[in-house]
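Below sits a lone chain in structure tokens, taken as the form predicted on its own.
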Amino acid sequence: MLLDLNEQPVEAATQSEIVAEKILVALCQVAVLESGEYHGSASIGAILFSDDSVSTDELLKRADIAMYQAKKSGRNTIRFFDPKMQESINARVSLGTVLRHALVRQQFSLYYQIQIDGASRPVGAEALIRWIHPVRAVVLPGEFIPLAEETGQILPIGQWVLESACAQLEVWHHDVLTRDLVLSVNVSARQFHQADFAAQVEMYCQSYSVDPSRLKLEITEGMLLENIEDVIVTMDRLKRIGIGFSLDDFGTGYSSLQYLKLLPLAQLKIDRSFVRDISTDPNDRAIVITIIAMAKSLSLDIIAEGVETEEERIFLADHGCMKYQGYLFSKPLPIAQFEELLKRC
């Protein structure tokens, strides 16, 4: 029995599967006896439950059924009783298998979402990765980035995003329409905490002759929960060459305000979860107003993401937030469509 699993069923099932795989590996070890070597295998059945509405006998019966499903699948595997859960896990495993080859097969692409100032002028864009899956078409990062984190693929993928962004900035530098744009790139915690991360950024900027002030790295509050001193050292090193930092999803994490004033940030980004309800939720309105005031007191730039209505934009402008990103202006676009959008601005 596994306790303290994630409250989300799919995540809890994934955690259970990890434990089950360890058990399978242990049981499949070769046993060397006097009479020779012996190979074992196991079939594991699992069931998720969160209350006592189902009796112990029924739970064991369902786990037993799942175990026989595992045997029918060829043995030495794990199956969940819930067919939908098993289907979801199979899809996740299948996606993870294909993900390992996606970078080599050049299946990733960067999309660009425009960022607008108070005068409706383009000031930059956020580079957002998309996986152009051979069967499923465009796969959004929320579906495959967690898999990449689990498998370690996030490091080569993150490097590809960073290098691709720098290559795009080099192209933009030669066009009067784009040379002044700032390109924001999301950086994962695992990527940022690499010992040579700052050196990687410097190398890409030099390789593509990028003006570092045109590159902005977006970090999250969760990144600040460990090794804050090392985070500050890395940020300081990159800030010295002109790299800007934006604190993404501000207000959704657990960062200390004491640390916030120590970080060499250039910008706070108001999370979309606050923006989408400012017209109906007084608490979200109060939070947004507080974040804007805090940014001003720290002499930080501020931008709101997820702006979808003119009402939201007006509220933000009235309270001092003069940069926006969201579907009111444009969804993320492939580079050709993004540059066409710039021509119309």
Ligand code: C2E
Given for the second form:
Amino acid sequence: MLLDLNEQPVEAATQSEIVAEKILVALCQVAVLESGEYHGSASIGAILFSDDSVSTDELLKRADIAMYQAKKSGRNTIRFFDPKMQESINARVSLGTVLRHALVRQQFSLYYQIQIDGASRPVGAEALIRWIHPVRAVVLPGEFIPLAEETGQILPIGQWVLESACAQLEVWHHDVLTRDLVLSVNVSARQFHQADFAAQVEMYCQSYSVDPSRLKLEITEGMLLENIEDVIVTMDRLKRIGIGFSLDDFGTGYSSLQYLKLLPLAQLKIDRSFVRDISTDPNDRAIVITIIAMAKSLSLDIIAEGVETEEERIFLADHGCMKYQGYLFSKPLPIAQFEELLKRC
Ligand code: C2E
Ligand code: MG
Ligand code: MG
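Having gone through the form predicted on its own, I am curious about the other one (the form predicted together with the named molecule); can you provide its structure?
Now the full complex is given, and it begins with the chain already shown.
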């Protein structure tokens, strides 16, 4: 605790920052031990207070929040607590509370986004979750999936997604218009790393009499960072019964070619960020061409996501990518509208 700081908050903050900088420099000194040199760094959270209206516990909690903010900003730095930070944390906590009820209240829904081949025929769809919030209307997954991952709620939510997708495949099986479609389902890392994940998927396939080759699981590169051996075991087991895997957002994460060789993948999905800038950025064009060539040489299927213009589709087709998903064809739709769309294809 630093006492006798200036009465002006800005001045007091500057004084505290000078002390914090000195602490950071001191902690950054290299420690020479017998086994080698060691480098350390620190993240400092600070809070200014001038009276005792806030309890010690609360002060420490706020300093802690600021410290996490310092870590988030790249570590080895200092951050001051600011009420906006607290507001955003409060908002997340309350979102987390309502999210907990969303499943039992049946507020989730799957939307379907069509996937098209080179002859403009539908080949499948990606199932994308939506939270139909009574007040906030349709909440996109970007707003609640990361929170659900943090709190562990992604496990029951992910099971609901898998089960709903399998139930939909069972319905599709009885209609000539839909029986050949492949349905892609996003799986989050935490969900995939559960010991009984493969068993869950097998169980849903069985209970809804799903032909496993109609189900595709989308995984991301982030999932491959830990326990890669276990990931491969799970993938192999599911691949053996006919389930395909697509590597989503390809090129945005830590893509190791070593992984690509090891994983029993069926498909690479070119990330939207590369497709978006095809017409303006020569680097993105080069990346897209390279990804397509790489997929070809590894005998992997390839699909581009986020295709919004005819120009993008032509560029992709010219370079050998013959499957597309994006607003050019359709946005993700509720099931009834999706089936209407199929009838018009
Ligand atoms: P994703 O799997 O990469 O899904 C593609 C996202 O791009 C979707 O956003 C889709 O609506 C959007 N998109 C598709 N075509 C276009 C286009 O042409 N232009 C633009 N601007 N956007 C396009 P959405 O539905 O908001 O989903 C975001 C992410 O949330 C997904 O990214 C996926 O990572 C995650 N997600 C969605 N559903 C689930 C789920 O059931 N489980 C899990 N674990 N994650 C999910
Ligand atoms: Mg996806
Ligand atoms: Mg994606």
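It should be emphasised that the depicted structure is a prediction, and the values quoted were computed from it without experimental measurement. Positions refer to the first chain, counted from 1. By rigid core we mean the largest C-alpha set that fits within 1.5 Å across both forms.
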Worksheet entry | Threshold 2 Å Cα movement between these two forms at K331, rigid core reference | no
Worksheet item: Comparing between these two forms on the rigid core, is the C-alpha shift at R240 2 Å or larger?
Response: no
